[in-house]
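Only one chain is given next, in structure tokens, and it is the form predicted alone.
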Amino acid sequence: MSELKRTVLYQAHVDAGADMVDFGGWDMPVQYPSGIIAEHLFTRSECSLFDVSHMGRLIVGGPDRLKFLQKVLTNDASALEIGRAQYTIIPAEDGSAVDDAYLYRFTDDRCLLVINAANIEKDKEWLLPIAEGFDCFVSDISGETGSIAVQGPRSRDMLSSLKGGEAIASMKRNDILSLTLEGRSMMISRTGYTGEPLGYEVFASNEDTVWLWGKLLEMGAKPAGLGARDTLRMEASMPLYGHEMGLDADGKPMPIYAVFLAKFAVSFAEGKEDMIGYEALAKQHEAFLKILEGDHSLAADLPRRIQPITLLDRGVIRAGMPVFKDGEQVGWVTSGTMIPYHVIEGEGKDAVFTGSTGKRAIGAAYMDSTIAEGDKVEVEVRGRRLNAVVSKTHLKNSKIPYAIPVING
């Protein structure tokens, strides 16, 4: 058996008390003493760390870098300007996801590509060949460098008081700064997995990651794990690899429009003609459109779709367990677990929390495309079929600093 890899903040997770726990070859935290129900709840009315430095990152360069970023990637490379991210997917011919990612432009001749932990190798057996064709480089960084998500109302006020981080209080979504905090070069992103209307990414040395972490900590954020990293992105209703993208129940390839979020990451702009997958994307992006119309006659192209569901029945929901309609199964639960919530009252900045929470059965299911928003389901939970409804979302995120619990049923 190999020795799990190690980011530079271990030592601080194992000081602190975390569970760790083998994350695609990595020894990373999955919760805290407090649990992950507290992670959750701090992060939504705080501010939670999140130690990312086990992602994949890959630089990106040389002339043909955007030709290159063009044919595997789903997204226009080429409307990416300097100081801006995208959220994009890495495509196979057939219209699936290999993977998903995030496309950073920090300076002119370079990008920054950040994939999953788990599909480093993969990945890059799939990259690297493709990048022959070209007059590019790929070259892997991941571990030379550490990175922290740093998200919830908190964030942008902990980072922006730091000298030198007034100009993170302006950043918009996706915006990306290299700026100096404390006397230390850093790369800063508007990005996140937790669903927060605030939350950034932090690119550091090893010894200055290692710095921020403990200067945040002693600003009054709170570190958070694997497991409240879940909870969270399931709320928000963001895929994982492996679940909501990848194989199927079955073990056949999802399609890439499965995802909602493809309408985001898939751009058929000029220049995309040679995207890997292409005619599969486009065919799926026709039936994604007629579905949202109501109008299913080319669901052949996309036979399944990802939505959130929302159990009404007293039980808890996981990965695996069947849904019914009409007696008939249409699907499967891709992710479901508990979510802890606050009720709060109001909105942005109006926003009320009334000290009470609460906990609810939610997830994601991958369903026939005729399925539709208020439709009421059956998931099998442990040999009983309970009620469910397919919901529009669980979160609200519009509205700065804080993101709203939607309670459905």
Given for the second form:
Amino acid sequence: MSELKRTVLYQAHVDAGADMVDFGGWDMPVQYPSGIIAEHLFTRSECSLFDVSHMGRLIVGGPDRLKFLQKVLTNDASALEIGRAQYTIIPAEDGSAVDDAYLYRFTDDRCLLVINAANIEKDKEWLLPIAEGFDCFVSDISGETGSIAVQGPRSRDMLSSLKGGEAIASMKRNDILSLTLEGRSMMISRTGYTGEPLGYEVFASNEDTVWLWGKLLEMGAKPAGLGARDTLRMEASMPLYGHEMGLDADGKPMPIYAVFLAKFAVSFAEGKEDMIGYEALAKQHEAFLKILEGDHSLAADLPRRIQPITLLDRGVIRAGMPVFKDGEQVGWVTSGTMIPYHVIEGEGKDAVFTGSTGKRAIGAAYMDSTIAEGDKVEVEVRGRRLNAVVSKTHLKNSKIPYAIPVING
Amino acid sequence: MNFPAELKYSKDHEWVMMDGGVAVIGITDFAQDALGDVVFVNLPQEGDEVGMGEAFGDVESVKAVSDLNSPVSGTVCAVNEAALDSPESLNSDPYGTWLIKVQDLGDTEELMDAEAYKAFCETVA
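Return the structure block for the form predicted together with its partner chain; the form predicted alone was the one displayed.
Now the full complex is given, and it begins with the chain already shown.
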């Protein structure tokens, strides 16, 4: 077995007493001594730091870079202005996903594509041969710089109170800013993978990453590991490659439009004609629109979709468990666990944390497209069929600064 | 890590307290630490038979589900409802949170004393 890679924050994790695990070849913290539940709750009420230095990072440049990106990504890269970022998917010819990604346009002449750590080699094997047909370059800078996700209601105040950070306060979602914080140059984007209304990702040199981690801890943020990162994204119904994208429990590729977020990540605008998988995606899109209207005439092009589900009986649902309706299997759970929440009254600035917490067994399932929000289904949990309900959402995050849990059933 | 001297321990990281003819069973400090946040516990019902080395329930953390294997065979005579209602107490107080009590004991696995179990944990840690 090859040596696990370490991020620049490795020593900080070990010193903090983190449980370290192999994640895509990196030695990463899964949780700190406070535990996943406490880390999850602290992110929702205060501010957590996540080491995301392990994420794959590819720089795309050269005269034909836009043509290349329009071919290998689902979103419209030509609509991405300097200083903005967009969620996007790397499509395969059959309309399934090779990976999902975030595209950042820091400067005029080059873009940064952030991909899943576990998929770096696979994505490169896919992208590099295609890039050879264009006058452009793709260079892998994974691991060369550090990155910290700063997520939660206090993240904006913390970052903008640093010297030189005033402009952070007015950043909009998906904005990117190059700035000098306390004399150190950094790139910051208002993005994240927690579902928090306020969250940022900072890219910095190795030295400055270590400095910022320590500085934000001093200011009252706490570290959170991969465990909480997973429960937070699950509560926010955000897809994870290998669960909501890639192969289903039967080993078949899942269509990109099975994920609701595809609605915002796939573009058929002018200039997208050469996109890989265009035809398959166009068919899925048409079926998707009809299914949302309750019309299943095109369901053959999108037979199953991923929707949030809530367990009504006592128990825990987990990825791979079969889902039934009226005695027939209709799909599988793609992600699920027991997830904690704060009991909050009101929302936005008027939100009041009551001080009590709860927990709920929630997740997502890949099920026949005929299944709709509000439908009762059953999940087979180690031989027993437990009642569950298809839910619209588990989390409401439209108002700053707090994400509000939506309790279903 | 805590290893109370008055208890006996199994290789599956359960503790056993013999109380007359009744075995009181729970999970050890080492087990709860390895599991992480416990969020759900499945236990048998009073009157159920359990077999030595067989699963009598399971304990779920955020990360995973693990079987609870019985170190004894016999009949379940009590189930700790408090553990079902607040499974997090397995993390905060593993030796104060028993799971089941078993009577009419048949076979009993060879159990370790605190010192032997502590040494055992060091070999698997």
